[in-house]
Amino acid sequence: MKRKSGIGLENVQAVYGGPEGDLWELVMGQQIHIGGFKSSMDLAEKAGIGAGLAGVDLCCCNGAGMRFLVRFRGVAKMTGVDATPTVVERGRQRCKAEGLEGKIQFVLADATASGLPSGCADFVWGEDAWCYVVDKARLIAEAARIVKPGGTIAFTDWIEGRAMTDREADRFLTFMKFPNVQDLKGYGDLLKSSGCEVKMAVDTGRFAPYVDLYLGMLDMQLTYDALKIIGFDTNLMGAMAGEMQFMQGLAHAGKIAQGLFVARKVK
């Protein structure tokens, strides 16, 4: 697993509590993950997430994943856990505006120590967000603690595919504010060590074409909107575009990808 020292929760809070988070939402929508609605539906179908279930979304951001599950999968109740006050408050406001506050609640907490009761959820959910967590072993253990025996852990995340060089990893992790990046086997091993049976661990194949889409949108349509978010700083815009293009190259080389994981808690 590639690592970058000096990056922690406070860096993530700064990203999603400020203009950088708004910029990600501009190009990716409220569902700030690769593939948006299609990716959410794919994960829910593969994991068998459906009507009447109660779930927990770890690192839920603004709650878009929970709103998707309640609206389109018939999930009865969702609890979202996130450590960034800005996105939690935004999520509460959006759920209220959509009339969903009765089915969705937010907890402001570290996802590795949520404070939720053990065995309180039929499933635990995550979408492209666990890459921001320093201690992924502790995060997976928390997911396994929260879910009922026989319940499901279903998530997507940004992962390493083919091995990056140390220099590539350092640049990528620095730009994305990731403390480390797991791979398919690494997440599989963590799930197994937390008492789960891994049903699926695959590369979705979405990463590269979606990075192409985001860069195209910024270049062809959303340039002014993006500049406004960052105070019309054209030098910063150029620097960020350069890092996105570097990431685009890694994606097309198969060195970073979106992994999809479905596991069942067996004990």
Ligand SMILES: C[S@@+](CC[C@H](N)C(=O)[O-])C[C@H]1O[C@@H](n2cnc3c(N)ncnc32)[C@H](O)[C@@H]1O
Contents of the next structure:
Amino acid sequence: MKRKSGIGLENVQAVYGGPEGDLWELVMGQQIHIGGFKSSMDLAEKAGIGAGLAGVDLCCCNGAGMRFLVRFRGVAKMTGVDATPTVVERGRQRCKAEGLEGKIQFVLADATASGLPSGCADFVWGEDAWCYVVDKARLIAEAARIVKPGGTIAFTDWIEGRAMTDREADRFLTFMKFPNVQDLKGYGDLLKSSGCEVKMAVDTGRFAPYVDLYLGMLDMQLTYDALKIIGFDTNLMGAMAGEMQFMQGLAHAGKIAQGLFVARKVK
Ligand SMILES: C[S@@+](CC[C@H](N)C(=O)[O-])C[C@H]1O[C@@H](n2cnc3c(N)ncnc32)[C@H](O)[C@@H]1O
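Given the form predicted alone, corresponding form predicted in complex with the ligand:
After this comes the whole thing, all chains and molecules, with the earlier chain placed first.
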């Protein structure tokens, strides 16, 4: 697994509590993951997430994934865990504004130590966020602890595909503020070590076309809005675009990808 030392939870909280997080939301919408609604529906279908279930979204951000699950999959109750106060507060407000506060609650906590009771969820959910977590073994163990025996862990995440060089990995991890990046086999091994059976571990193939889309939107439509978020700093905008283009190259070379995982906790 490629790593970058010196990146921790405080860096992630700074991103999602400030302009960088707002920039991601501008480009991706409230569902801050590759593929938005389509990706969530794909994951829910593959994992069999449906009516009446109770779930936990680890690293839920503003809760858009939970609102999706309640509205479009008939999920009865969701608990979201996130460590950034700004997004949790925003999430609570958005759930209230949509009349969903009775079905969705938020917990401000580190996802590796959520404080939730063992076996409290029919499923644990995550979308393109676990890449920010330093200790992925602890995170998967926490997901396996929270889910009931026989329950499901379903998540997508940014992963390494074909091997990056050390220099590429260093630049990618620095820009994204990821402490490390897993791969299909690595997550599969962690799930098995936490007592889960891996049902699916695949590359969705979405990363490259979606990074093209995001760059196109920033260049062709959203330039002013993006500049406003970063204080009209055109140099910073240029530098960020350069890093996004670098990621675009990695994605088209198959070196970074969106992985999709479905696992069942063994009884
Ligand atoms: C890309 S956003 C998540 C997007 C969300 N899953 C969605 O699909 O809309 C990443 C989120 O992970 C949260 N996060 C990162 N590391 C965390 C940790 N160790 N514990 C809890 N939350 C964490 C950040 O605060 C941020 O809100």
